[in-house]
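Here's a solo chain for you in structure tokens, the form predicted alone.
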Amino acid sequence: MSGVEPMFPSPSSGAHVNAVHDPFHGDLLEVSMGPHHPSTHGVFRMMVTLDGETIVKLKPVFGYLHRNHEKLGENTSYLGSMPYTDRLDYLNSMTNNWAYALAVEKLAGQPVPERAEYLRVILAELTRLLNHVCLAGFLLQDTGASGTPLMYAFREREKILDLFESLSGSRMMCNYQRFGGCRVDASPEWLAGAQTITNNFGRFLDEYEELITGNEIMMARTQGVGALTPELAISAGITGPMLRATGVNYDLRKVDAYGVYSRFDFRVPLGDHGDTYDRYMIRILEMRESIKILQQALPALPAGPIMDPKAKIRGFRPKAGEAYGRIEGPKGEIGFYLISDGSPNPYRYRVRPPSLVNLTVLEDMCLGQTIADAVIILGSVDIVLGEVDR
């Protein structure tokens, strides 16, 4: 860098730089990407140290959206915390609701009617489609593609959000699950709409893959970039598509077989290299498996109640004890740990957020990569800052 005047970005870009002298490597550059930066997918900062354009150190900095979620849960009734779970991964409130409901149902020994179990699976797989198609769109935008892939993805997302709104009254903050079932039943018209989306989604994926998956620029930007080893993924507690992209066969829908997942035939896609391209492909393949599950669950939806008639809504006081409920959310294992002392509020309320846990290996994946690659690697992790910060 001697004799060359560094180019400093304007303050409005969200990145700030500072030169640091390293006697062994020459001048290193410290770049602060964020907290307000288009590449950080929210209010998030990456403190990056560069040798030229090569990353030699990266420190994630978060906490800008901290809302004291867990402490609020200890001062709120069990049911009163359900709407707060919507605000964790605010793209996937239906699965947030399910993980929390499952924890409370374990704590109270509360059964769930069969129709409600099927509805939960249907909504969870629609949510997985919604999440993964957004990840694909955002990732392509991070690689420098035009807005076309993202707009295609959001077109499909809108159809699912319209379904959620017609069922729960809200597009994103659904507040739909209840302990012992679901808040409202799905009408025949709603189920017909869900079936139409399911039938058409495969064709959309075919078109999307024809446009993107084999694109030589996409492959050059993602293959071999940000590789994660199975050993490190397991050691760091990584879950979800990030873990399966390394080749580790671990999916809570198979491991725990919660709900009625054991009744459906689907496979768990696995990657070979654990790089950014594998993480993209795992999401594409998982969407195809979600379609397969929906095609089995929708026609088999049984008649009957959606709430256990003995479930308590008011005056809910589970016996003293503790429980951990977890599900395979779109981003990985989302779990809730609850301790009851017999009062109307949890004595201890703890969230296991996949976005935060999966973010802990960001530096490991970025070391030795270029600064442009860091943006793509972060995008492939698939984080939501509401869940990271809580």
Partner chain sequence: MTDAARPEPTEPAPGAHLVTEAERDELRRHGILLTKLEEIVNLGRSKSVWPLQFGLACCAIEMIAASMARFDIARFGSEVFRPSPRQADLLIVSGTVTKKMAPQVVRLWNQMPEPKYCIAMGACAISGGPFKQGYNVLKGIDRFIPVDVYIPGCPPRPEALLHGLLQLQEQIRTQKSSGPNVARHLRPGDRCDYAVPEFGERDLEPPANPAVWQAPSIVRNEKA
Second form
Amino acid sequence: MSGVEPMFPSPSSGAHVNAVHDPFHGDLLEVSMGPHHPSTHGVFRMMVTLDGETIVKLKPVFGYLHRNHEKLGENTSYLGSMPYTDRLDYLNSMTNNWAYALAVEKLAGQPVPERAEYLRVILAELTRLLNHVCLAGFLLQDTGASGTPLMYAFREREKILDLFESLSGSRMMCNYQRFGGCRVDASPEWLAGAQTITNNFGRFLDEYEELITGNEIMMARTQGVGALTPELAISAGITGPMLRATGVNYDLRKVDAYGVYSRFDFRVPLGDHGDTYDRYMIRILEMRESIKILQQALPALPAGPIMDPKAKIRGFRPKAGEAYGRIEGPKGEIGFYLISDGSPNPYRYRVRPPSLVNLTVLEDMCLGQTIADAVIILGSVDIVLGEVDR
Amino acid sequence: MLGSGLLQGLKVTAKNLVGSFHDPERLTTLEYPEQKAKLPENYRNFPFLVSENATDPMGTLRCVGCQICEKECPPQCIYIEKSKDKKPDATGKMQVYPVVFDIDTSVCMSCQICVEVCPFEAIKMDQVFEIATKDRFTALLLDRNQLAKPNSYYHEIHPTEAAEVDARLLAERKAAEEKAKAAATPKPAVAPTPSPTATAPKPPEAPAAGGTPAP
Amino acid sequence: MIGATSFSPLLLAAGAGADSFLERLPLVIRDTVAGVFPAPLQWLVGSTLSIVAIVAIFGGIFAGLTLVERKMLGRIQNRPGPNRTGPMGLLQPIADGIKALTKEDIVPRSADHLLHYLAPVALLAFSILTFAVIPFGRNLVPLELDAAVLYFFAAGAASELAIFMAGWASRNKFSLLAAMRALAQLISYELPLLLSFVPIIMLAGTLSMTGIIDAQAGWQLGFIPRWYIFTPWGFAAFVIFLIAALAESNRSPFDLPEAESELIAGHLTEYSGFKYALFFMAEYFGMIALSGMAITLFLGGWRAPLPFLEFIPSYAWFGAKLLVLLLFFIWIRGTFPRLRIDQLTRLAWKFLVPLALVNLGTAAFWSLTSGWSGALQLVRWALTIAMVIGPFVLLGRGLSGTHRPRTYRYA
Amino acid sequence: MMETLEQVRDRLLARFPGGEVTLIANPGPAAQHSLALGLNQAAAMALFLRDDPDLRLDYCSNVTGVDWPEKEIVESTKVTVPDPAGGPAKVVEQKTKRIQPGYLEVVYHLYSMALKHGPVIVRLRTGNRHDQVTVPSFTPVWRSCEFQEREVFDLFGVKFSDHPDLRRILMWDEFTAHPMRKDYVEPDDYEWEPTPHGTVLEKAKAHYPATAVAAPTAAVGAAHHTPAAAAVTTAAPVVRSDTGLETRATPAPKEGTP
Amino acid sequence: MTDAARPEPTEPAPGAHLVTEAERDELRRHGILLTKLEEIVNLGRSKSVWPLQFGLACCAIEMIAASMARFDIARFGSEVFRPSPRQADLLIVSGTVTKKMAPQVVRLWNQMPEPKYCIAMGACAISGGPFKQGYNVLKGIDRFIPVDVYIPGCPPRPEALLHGLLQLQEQIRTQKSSGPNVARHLRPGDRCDYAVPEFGERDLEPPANPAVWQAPSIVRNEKA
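Now show me the form predicted in complex with the partner chain; what you just gave was the form predicted alone.
Every component of the complex follows; first up is the chain already shown.
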């Protein structure tokens, strides 16, 4: 077989490194920032080989939260898998639901009424606010601010969670969308609540940026740390804010224009250096764009049914075939690839996890940095283990 | 100037520190055991079985043991065992009832798919979440007696939804009675058209075969 | 001079001024207790009394400080903090103490048992030693030493050894990394800490604490006290001293040895139960000692800020200033993220040490031109301020380098 | 916009005369058809797909493993049988049973970030499901396949030749089976679960001798239950194969609803 | 409080014959607090339970939300989430314990100093929850370590976690240091190192720790 010369070879291979004993440099210290570590956002493990404090090699180890999502998906009906998608990326259940519903609608050719499309956009943008605010809070927690930015972020998150709870019934596990629409209609009070939250979210962001963005220590810790080149990002399949931070203009809301995104005008912020500071700032700017979308979508919500009348809840058997549906989740492109053989259970149920693919370049970004930077770079990649290990 | 960003940060935390003494926006704590949050109406935790009245909850369960929720439940935490004999339900029709109806709350993921697929409005989502216990096997496996709760309790926790459900059930019972009257009076004239079963055809399609016995 | 006379008759009953009853209370207590014992023992009883007083009072302040820290951090973060143990959470430190006391004490099998045991003891001993020379009040100076400042920093500097001992003895990779970081940080911040108060020794002319406090006596223009902080070079030295004190006591922007997010619990990873509580106590004692030192050097020790407030006893003023400084430490902890180890050392060597050296020159200029009066006074002030701000801006630009908020393009 | 799949196939065949590229239609309404590439020149073809100026598929979004086990296909063909007694030839239906050989398949969804156009789906199929399971790795062409190919190796057992670091990614290293295959048998660790169903109940009961007496105390009044009719998975006889791997004959997929 | 949580009627403690309960109430009315060392130690321990900073899955996000401004676990004295197991005395198992993670969880439990407690938060930690049929999911953490409080829910609300913490504080406050149902860490047979499972070819070896996990047997009434 003609061995192809890789354009971007992966820096190292194999789980461990043979101990190098160098009289001048001393030993290489192999540290396992293991499944239990304060800032690995869950059960993620990095086998780090240190020369003093600088990283010589970093091998991520996955699988500590592999909950067999795809095997369960094959043994449950299409509707039965919807609540499982909430537990994929357990910070953004609405966008997971939407991605799965989109893929099944594409598989079965199921139309969706107008009001449901608008509701889906509103809820997806609220989820994006939720995710980016949490990211900024956790990133500051990793740099060492003792919880204050995280507390402010969660104060705003609680308001949005109240919205989700009053609409879908559960704070984090909404299980809200069905194939062909949504489950519960949004009452006028709920829409008024969403409007007030969107209005004063901008004020909260200004105060939040005042605390963080200008902070010299924050800038010193994140600027120039974990830089990523656009070409490597594209080849490594990086998507979401992490890709746009390197300057590549690829946002599925503009590229695929799925749902009714083509009716709203919003801009896509792009960074130049692709380092941790850019990834943080791109998410802050994307939050401001999401507020703009919400302010356009909330008043324009049309009346009408939220569920396509011909949509079936039980006994849903899409015709044999396959479909790959994807949306721009807060962490990147989340996609569902379904192969149906006509039976009520999918034959193959595959989730395309943005967090796992974004981790491909973790080692490239961390080589040569110190262990304190590796923690922040991992924080800026924004992974959630439920989605990484599925 | 070097320290300006740091000073701005200090200003924000100072505003929050001072604000927490007078501005409710800056002190958002809900002192849990004393102040309890008012749960939104749609909130759902674990399911419960609706019974017509509080006097005899076991006797007037709406559930007819059709086992649709048991098949549809993704984590399969419901276990139903049908009875051999029949007993009259609210509309007086002879229906099977569940002898055993177990829900294992240590497996249930409160996704309310059982509520969605139940054609008899027999199972609804409860709002009790303070059920931390010391022993796992007896306290977390709720059986029929612990699950059955009266319709009045359902009105208490989900007022608007309960009102809708009752209106729909009332309309069906009226329709069923007229049909029974119509079928009873002109006996020879028209063969009783296979009217839709007396179930509440919530989703438009026919209930699963084998589930509810034909009238 | 204006305010002093009109108030004093009103407060004569309390015996305002230097010899009021409250002021002489500590001496009275000491004499009565020592009087019971025969003469040769009286010196010994007096010193044990002051030792017991220091450990008891500052042990209480430590307990209270843990509660104040958790409640103030809570208030910064929009939450009330512990308020269910006892009225308003006041019994929380006692509960923590009981739990820490009755905790099992685990020593890892592969650890070096002697060093693992000695580390907290050494750290606490060194930090308590530094309390011997801090003047808490007019008659509350535990030990009158001529070279008190020298003694203070000699005792304080030994805590690095104890932290490294803890990190090395635990034979745990994370605590080893933390021990290395602790050494780098504490040694590189020893220099700015010492350099920042050399001008004060130069102007006060003495190394003894009471001498320095006497040099800050009196008031300018009627109500501004002659504390060193109110001179331009004094303020710069105070800021450098505070930053270095934060680093010496491993507090927030510089808590690299015990960096939760990177090194699990730093050099404390293998300590449990009461040994961990000892480390906790030693860290707080170090913080209290350094802020006590800052008060003595820059904020006029136990002196009252305004002439007519002299009637309040001197140790109350020391306590008030101590509380203000400690709240400032907690406020800093609630706001700032952590520096990286190379930025931390670069800040010390390339920013604080040069600034402290330039500050020596400014202080020298200030003391030589003390004779100027009238219009020359303004020139003197302007020149000193310029000599402080100039290097700060130049070195600051060099330090922050390319770190500036960026602008972003939109597609 | 992007040229149709047929044009891509033809250009591939023109460019690589030796290789085989077949177009596989997708019967579903999504109509996302795909190209099956021959294994011998797959890596070169992938390089072409990435570097071709008007395709520029520089982003490999998704790598999926699919397991197609042996399937018994029953074909009924109309055969005219001459009547031995010289009567008119009768047309009789003959059912021929054919075992369609099983294979493992790896599906790549390729997109272009430069030209922003839609998915080109590429499929690689292995020889069979037991020994010929090697497939050329696309990691040298697209770096994003590295972890996803490791996952396909871990869960399906497809070996990728010249993959930089082919190790198990999700399961622990000592694990030997490939869990996402259709004929995988889960380990039997259901000792006692309050509401087991069907096969889970049989497995759980196997752990307890029939004479189990002690009724669980207190609240559970109603005695427990016999195995319910609602068999969730039709339990097929467990055949112990020589490789020590318990394989079931043909496990019917668990029925969501009848 | 549900009846299961209220402590069973305590039989008289050894020193009870000296002072009866009525006399203690009478003294308390006069401002004299009479107590035993055991009660003070238990009260101190229950009011300062430091959880380990250890989150597995979605329930960890609800645990973090419980420590944030709106629900504020600090009021109960437990906002100090200690990263190192040596300084923690409560292990909140919040999320799905997979078989690859089970040895690590047991090792963490062994490293914690002795008066330690365990809360199984969420359906996955209690019994594998919605992922029970997965091949890589441990069917509940009480197969390897003893659990004090089970909090059902998927994920349980932050208030439910606080309710569980109150239950645990109640249990700690009523712990006995002697007599038949003595606290777990004082029991003579209590070994501080629980068996850490190894990774086998198809499953963990052993699949459950017999010392900790005794599954009640299934009773099948054949007649129904």
